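Just the one chain here, laid out as structure tokens, in the form predicted alone.
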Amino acid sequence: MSLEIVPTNAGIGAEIRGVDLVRPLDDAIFAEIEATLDTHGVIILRDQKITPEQQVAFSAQFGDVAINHNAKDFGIDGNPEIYLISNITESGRLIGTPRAGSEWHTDMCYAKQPARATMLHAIEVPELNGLALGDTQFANTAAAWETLPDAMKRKLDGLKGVFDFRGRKRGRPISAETIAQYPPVEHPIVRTHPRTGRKGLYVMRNDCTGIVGLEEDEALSLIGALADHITRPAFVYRHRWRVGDVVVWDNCTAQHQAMIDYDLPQRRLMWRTTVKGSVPF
């Protein structure tokens, strides 16, 4: 298996060609895939025809696979690691979360140990007269940090944000049990990548509800300014989905946002897996 790495030439991401995830990946090939994720923050593998078991197995090569709290209602029998993102209904019931991720965010940032990586596999992509809808945007948090003025870098040095599960609007009501599972936590505003050592901004609206040591007005103003900086066009790649796409992103280096520009009868179905991460530093 010979790989071709093709950067998106946008703010983040690279396509990896020459990978068939149906076949087991040897250590050398996976090391190249993992290094590409470390370098580019988002990797795209097109035309994959994999089973749920094969997706879970590929996810597990990056680390322990988490079971999302939504998978209890929106999962696949026999594969609790897969959580369905979908607007499809069967027997009058949604089979997945229909409007997930419409705000810029990183996955599981409200947890003490946020997700290392997230994987989406496109099973059905909504379209209108041949035009694919439901794109996902990705922003490069490391590039955003590196281009900040020195004065802002000094201001952010050592600051911690408060991350609260209750801050973001979600696609469906969340149980009190789930809310209790994720009490507010503090994470560095400037986060160091655990594998590369590269620094990046770790802050976003709503999920980040305050900054330790700052008054509320000052904290929210700073959070908003940094959130807008991270999502400047120069740092953003917009992925147009095709059936069979497998996209993996690094939640330390990338923020993402789902574009909700479709509705039934346009159908969307994604299989999501999440890889556990470490405590940010």
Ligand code: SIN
Given for the second form:
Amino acid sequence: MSLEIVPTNAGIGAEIRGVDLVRPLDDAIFAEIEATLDTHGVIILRDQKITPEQQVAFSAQFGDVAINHNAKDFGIDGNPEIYLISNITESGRLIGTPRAGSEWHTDMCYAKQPARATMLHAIEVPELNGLALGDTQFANTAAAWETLPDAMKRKLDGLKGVFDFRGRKRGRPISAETIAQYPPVEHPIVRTHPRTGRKGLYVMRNDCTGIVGLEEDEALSLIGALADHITRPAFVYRHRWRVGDVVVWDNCTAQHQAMIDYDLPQRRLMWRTTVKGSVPF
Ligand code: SIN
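Please supply the corresponding structure for the form predicted together with the ligand (the preceding block corresponds to the form predicted alone).
Next comes the full complex, this chain leading.
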């Protein structure tokens, strides 16, 4: 295999061409893929025809694969590491989490050890007369940090955000047991990437419900201003899905948002895997 890396020319992301995930990846090729994720924050691999086992195996090359709380209801038989994001119903029951991720966020920021990376594999993409719907947007948190004025950088130095699982609007009700699993946690608002050392903003509305040491009003207006800065068009790439796409994002460098601009009979089905991460610093 020889890889071609094609940056999106938007605020974040690169397409990697020349990879067939059906075949095992040797260490050198995987190292190139991982380095591209480190550099570009989001990687896109088109036209993949992989089984659930092959997706789990590719995910596991990035680290331990998590079992998401949604897998209880929407896991794939035999592959609990994959859970379905979908608006499709079968026999009157949803087969996946509908409307997942409709607000800007980064995965598992409410956990002590948020996810390192997330992978989505597009199985069905909704469309309207040939126009694909249900895009996902990605924003570059490192570029957002780097372009802040010095006064704001100084203000944020050492600040910690409070992240609360209950803050985000979710696609379906969450059990009390799952909520109890995730008590509020504190993470630095300016996060250092554990592999590259690059700094990025780690803050968003809803999940981040406060800032340690600041009054609520001041905290919420700062959170809102930073959230708006991160998602300025200059830092954003909007991915238009095609069946067979495998997209991986780094949850330290990227925030994302799913566009819920479709409804049945337009069907959307994604296989999602999540790679465990470390404590933010
Ligand atoms: C998510 O936020 O995990 C889902 C994103 C998407 O479905 O596009």
